[in-house]
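In structure tokens, the next block holds one chain alone, the form predicted on its own.
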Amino acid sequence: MQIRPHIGNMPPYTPIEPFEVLSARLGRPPEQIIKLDANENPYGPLPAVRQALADLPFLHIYPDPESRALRKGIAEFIGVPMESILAGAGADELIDLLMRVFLEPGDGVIVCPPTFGMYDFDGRLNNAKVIEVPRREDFSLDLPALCQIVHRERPKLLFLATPNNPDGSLPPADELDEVLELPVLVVLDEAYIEFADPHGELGGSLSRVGEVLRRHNLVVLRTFSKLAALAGLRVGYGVFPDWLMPTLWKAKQPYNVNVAATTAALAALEHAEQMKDVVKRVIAERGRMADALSRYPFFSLYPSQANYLLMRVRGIEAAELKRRLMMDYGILVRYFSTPRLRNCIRISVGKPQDTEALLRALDQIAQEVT
């Protein structure tokens, strides 16, 4: 028996470990762990969502294969016809679905690292030619290089996280306009767009989701993981051009969004104003956290329009700082071992008390570093 060589040779994706595993490893109960490593919404689902899940009937019945109620709710939320919307088990499922629909072995997929690792992972899983167009030192797009490579390589797909993960940058509007003129299907991953609007308008003023209807080469992906704190239920959606929808309906798994995820997402949409309030709290805490962290001499922060902050570390190894925060204080942050990020850590925005605990820990560490 032989597996496909390209899969046997590819490196695995490195996910965040489950909360209960980390709790056991650290010897700390979950309530004594501050989890700032996965960009999760620290406030959790709204009370109405929890109640809807508690009252959930018909768990023994398969979900609607077309997610009609959910798509209708999303359509009303974002102002796009439900016929252009496809729901998924997280946006991750839709990333893989696009690749399975478009790619023959060796077809090109462009990614702009450092960025979300699933684009590269799914590209290699689907035996694509993953073409990297590295970002500049400040994580902005190298637009001339990107345009040149698209015209030279003729890739099938181009993935851009807007805002980008791990740094939280959002390309200027004119740069995105130029990207959308390129001869390639552009997939904008707006997982964090709700945190980019300074007024907490849930991404309405900065999202490109409304442009999908008038562009033939644009797909926009969104998720309930961050906005609605439903990361554990895996529910997202995409807005796709009309010509692509019939093929996606044929290719998707029939019961891909489970009834719990659908119920939770619908309940969240019915309380959009409460979600907006949570987003505003996260944005405010991001600003306070950035101001506080910028005072430490061993940090150099990058501006962020997402629910996390990336910083370069000097005077102490970033990996060691992550270890110290985890082992000594029960505070989890993200460290990346890739070359461009090896001296960086990313810290998710938590509640104000989480920030205070982080600052107390850093104060003690700073006394040893300086």
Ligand SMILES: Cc1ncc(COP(=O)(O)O)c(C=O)c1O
Second form
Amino acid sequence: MQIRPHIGNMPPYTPIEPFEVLSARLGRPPEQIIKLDANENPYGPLPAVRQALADLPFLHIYPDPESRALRKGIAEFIGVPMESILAGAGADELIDLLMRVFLEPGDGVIVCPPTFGMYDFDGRLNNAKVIEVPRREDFSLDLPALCQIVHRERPKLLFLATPNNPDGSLPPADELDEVLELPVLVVLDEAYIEFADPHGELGGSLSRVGEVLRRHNLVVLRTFSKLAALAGLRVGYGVFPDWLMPTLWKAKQPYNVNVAATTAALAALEHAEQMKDVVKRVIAERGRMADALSRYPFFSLYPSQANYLLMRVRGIEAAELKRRLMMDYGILVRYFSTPRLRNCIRISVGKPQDTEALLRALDQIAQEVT
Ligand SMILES: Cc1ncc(COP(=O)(O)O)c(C=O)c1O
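Provide the structure of the form predicted together with the ligand, given the form predicted on its own shown above.
Okay, now the whole complex, with that chain kicking things off.
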């Protein structure tokens, strides 16, 4: 039996630990764990979403393979025709779908690290040549390098998270315009765009969804995981150019978006004003958290337009800080060990009481290290 070598030789993806497993390991009930490690929305689904899920009638029937109702709802929400929208089991599914549709073995995919790990993971899974164009020290894009490499390598796809994970930066509009002039299909991953809009307009003025139909080389991915707190249900969507839609329809799994996810996402869209309130709360808390955290001498923070803050840690090992927060206080943060993110941690924005608990823990840890 012969496994395909590019998959056999792949490093495994390290997913986050399931909540119940973690709770058992820490000896704390889940309610006493403050989970700030995966950029989830701490407010959870809206009451109307929970109610819609509780009332679900047809669980024994397969979902609509074309997700018609959901795509219609999304179309009204973002102002793009439903014919240009495809729903997926999270944005993650659509990243993989795009790669499966485009890549022959060895074809180039450009990623700009440090960034979201799934672009690299799916690239390897699909036997692509993953070409890294590292970001600058401040996480901005290295545009001259990007242009040079696109022209030299002629990659099929270029993935950009806007805002970027893990630092939360959003490239200026003119830089994105320049990227979109490159001869490559550009995939803008707007998983966090709603948190970048200064007026809490759920991505409105900053999102590029409205441009997809005017350009032939742009795809925009969005998700309900962060905005609507539906990460556990797996539902996202993409806006794609017309020429690509028929192929995506052929290649996608028929029942990719399940009934619960569809119902929940639709109920969330019907209460967009309430989602706006949640987003505004997260944005306000991000500001408060950034002010408070920047007062600790051992942190230097990066400005973020998403629902998390990246910081470099000085005078204490970031791995040890993460361990202490987790073991002694039940607070989970994300630690990175790659060279570019050396001694960095990323903390998702939680509720005000989560920030309070974090600050109390940090005060105690600070006393011990200073
Ligand atoms: C940049 C980025 N894109 C996509 C995702 C995944 O989105 P989804 O939950 O819709 O698969 C994440 C999740 O953390 C992310 O950080």
